[in-house]
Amino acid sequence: MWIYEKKLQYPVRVSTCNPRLAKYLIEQYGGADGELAAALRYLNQRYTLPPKVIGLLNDIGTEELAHLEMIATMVYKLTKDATPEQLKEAGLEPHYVDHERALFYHNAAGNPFTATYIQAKGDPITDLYEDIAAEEKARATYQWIINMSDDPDLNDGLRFLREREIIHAQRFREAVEILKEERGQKKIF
């Protein structure tokens, strides 16, 4: 059960209209290493994990939905005042033709979101290592977007998201160690 709080997890500000930067951010909206893929991966994997770590995946999966909301807000703010010509110059004309300014789950190259982005092997340690890799890839992508950005206000929110990816990877590493320790214990029936 979730309780929705009608505010963003972290304030989202942008300095100026910038459709090109919005195009980069769409990668974290509907790309393979983006927030939607992470949320769905963790909320799905929790069903086959030991009880000691189910809550962790539920918590992080839920937080990823909050991150998805932040990315959507960033993209909206970066494009809401853009002219069709500005969207075309940013390489967003196919998106504009199909969706106008509506958000749509695809990556920066325009490829639609697919369930193949979501991994679930059923082996708890394997899945947690996949989750660590997913968080590290998201962290790297946020850093690369920050490197491409000249918007200090937006970069503040992007740095927050990048740091949360680091925390999530650390928490997944801790969960792996818990499960390794548990796996090595003698079972007495």
The other form holds:
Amino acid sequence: MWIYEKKLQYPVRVSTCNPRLAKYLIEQYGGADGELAAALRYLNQRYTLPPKVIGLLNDIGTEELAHLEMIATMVYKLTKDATPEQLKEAGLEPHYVDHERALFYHNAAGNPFTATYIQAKGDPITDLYEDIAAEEKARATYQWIINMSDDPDLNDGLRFLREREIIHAQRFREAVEILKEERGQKKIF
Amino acid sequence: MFTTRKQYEPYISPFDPCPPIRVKTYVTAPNLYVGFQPPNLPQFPLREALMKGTLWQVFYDPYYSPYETKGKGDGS
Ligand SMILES: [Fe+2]
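Given the form predicted on its own, corresponding form predicted together with its partner chain:
Now the full complex is given, and it begins with the chain already shown.
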């Protein structure tokens, strides 16, 4: 089970009314390398990994849900007061027609979220390598969104999320080392 | 130590339609270099760590848009 804390992991501030940024950010909400995909991937894989690394996937998977909430808050703030005209200018009219201002799990191009974005192979090294790749992809996506965004407050939050991806990738790399079981032994290959 | 930004010069054709980007930059994050985290690495003060996204100085590698901070950005 989880215990919910009614606050964000990092404060989300948005300084400009720019619904176009919401269109980019939705990639990290319902996209292939987004926070939903990350949370579902780790929280599902954790059952069939060796016990030594289950806790790691549990912790990171949980944190991804907190990231999902930050992205949702950003998207919501960027769109909640935008006029249909502004949403149209931002290229969000297909979204508006289907969802009005509601959030939805799709990527920046409008493709709905699908479980085919994630995998659970049951082979520990395979799954951890997918997880490392997923973190690097998420890190890169944040870089491209930061490049496209001219909102310094929003970018501050995105920088925090990107830093967390670096840490997650580091911990997954360490998990691989743990499973290799050669750590601490002086061996020359 | 290591650097977390690398550069290369892509091929430029005399017939490129747009003004060429002469130098491309990419990120090589700290997690590529540290391996299994050794004990007793330097930490940030706790409040600062909460805002930076990591307790460990070695893993802190912020990314700025080249368009956001003129001259100070990552450039690519
Ligand atoms: Fe992550």
